[in-house]
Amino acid sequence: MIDIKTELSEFSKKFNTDLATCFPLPDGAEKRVIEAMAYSVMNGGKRLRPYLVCECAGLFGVDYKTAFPAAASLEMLHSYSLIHDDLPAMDNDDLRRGKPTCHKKFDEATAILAGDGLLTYAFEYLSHSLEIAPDVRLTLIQLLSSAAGAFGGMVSGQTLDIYAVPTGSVQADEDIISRLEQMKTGRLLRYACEAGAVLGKASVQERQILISYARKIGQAFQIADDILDREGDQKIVGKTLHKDDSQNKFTFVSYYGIKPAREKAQKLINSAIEEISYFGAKAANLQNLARYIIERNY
């Protein structure tokens, strides 16, 4: 078996080396707001999402270069959003990744200039990418935009986070805790899968089986996310713990309980594995991803 965690590691060496490349800094005193995004962007991470991006545009033959700068732009959408998130108006975070958060590491005023920089630094750096072909690069910016947005993406799922209460219905409670995660997560999950399988040129079936089998590692990877917040080791997740049930949050966790959220998680896992089993050999990569979301401990 491929060992996912070393797989996981060389890749981000390598992006990371590249990614760095993305942030060169200007003189004057504007740098400073770069020096914040770099330094949010750089600050560890699995690198899950651009691993995605650019394992399943493999799947097809496209080649880790052309794939690059969908994946960096990706990561740097990402940052924005975990720049935001953290912010004492959202989920007052200190900590990220085991270092201070951008805004305790600078101040709150560049921590949001930082993420509006990322966010907008994402879509300039994406379409400037020669790599990719013009109308492959506009379907991208398409489906990145969507993705991140206010209309059934991340920032619904974020809005979502921050209101949602249990209605006491047990329907309507499962359909808001499902959107939560399909919106907020989910998305930007389903956008990695999206995006090779658009690199790629991939048939209707086969993105289809993408972004099916993105929904499932999404919502389980939500779900394991629910569970560390409650059992995990803050030194080893490398964010404040037990936030969720401090800020009443409403969970798989707080509304399932751990066990049956485990057990719904492992399905999920075990369905994405089968599912992702179509593309032969090529997928075992994704397959080993997918066994790693719900056994991680950060």
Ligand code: GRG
The other form holds:
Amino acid sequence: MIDIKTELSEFSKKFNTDLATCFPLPDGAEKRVIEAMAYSVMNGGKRLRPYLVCECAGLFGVDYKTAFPAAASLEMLHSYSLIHDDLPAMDNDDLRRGKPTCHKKFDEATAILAGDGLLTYAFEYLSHSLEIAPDVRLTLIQLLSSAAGAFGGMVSGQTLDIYAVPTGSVQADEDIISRLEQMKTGRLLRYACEAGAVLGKASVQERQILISYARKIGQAFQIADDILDREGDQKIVGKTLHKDDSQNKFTFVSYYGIKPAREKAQKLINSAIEEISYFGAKAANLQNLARYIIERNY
Ligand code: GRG
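Starting from the form predicted alone, produce the coordinates for the form predicted together with this ligand.
Okay, now the whole complex, with that chain kicking things off.
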């Protein structure tokens, strides 16, 4: 049995080679923004979201080549969100994936433009992907824009992340944390799995199972991320740590403490693994990925 780290690293090699071809450099001064986009996309992410797209699509027999445009456009959009999140006006970070953030490597204006460029290119690239039938492409574009946007999507989650403050009511605070996580981190992970279902023309029940699996691993992923912020090794994690405490961030970990957070993440992962077993042996990688999400050290 291939372990999930090897599996992910093999997937990443192939995916990175294909992704790099999406960024041809034009002549002229405008090539600076493409260089910044390529720098940020190609700088060593784990590629969890594209892997999820391809693995979920694979449950229904869809091959890598057909799933690639959905996977690549999602990674472009994810990279935009990281560039903008790192900007001084947001999280103000100098380090991402162990390397200088986009605005440190280039400058702030270029980083804003590179984020804008990746966000728009994600949709341009997906909309031109002839491997995918037009009706399926339109559904993917609708789902991706909704997952990324301001109406219950990632932009809303980021807004809560920056502006939400404790209310004093446990119930209301739990609700804020859960909505924040679902929108900021959860919606793109959910899209990754749902895109696989859409590409594979899954039944309503199959699609619901993948959405529920994604919701659970998404929440556990965010908890693991918050634990890493508190307990991780900065050299391995590759970004500045202890920011949640220094910026009084509203997270499950800061609210309840490490132990209950770890227990909650474990429960979510157990449940996700159980749920995805509906697909039998074909779901083994997705089960291993769920385990990896809370065991990872970066
Ligand atoms: C700027 C609209 C806007 C949104 C930013 C993604 C995000 C929202 C903020 C990043 C901060 C953060 C810690 C988010 C939660 C978890 C997360 C998305 C981590 C990064 O994803 P990984 O670990 O990153 O998959 P790699 O580098 O492996 O791709």
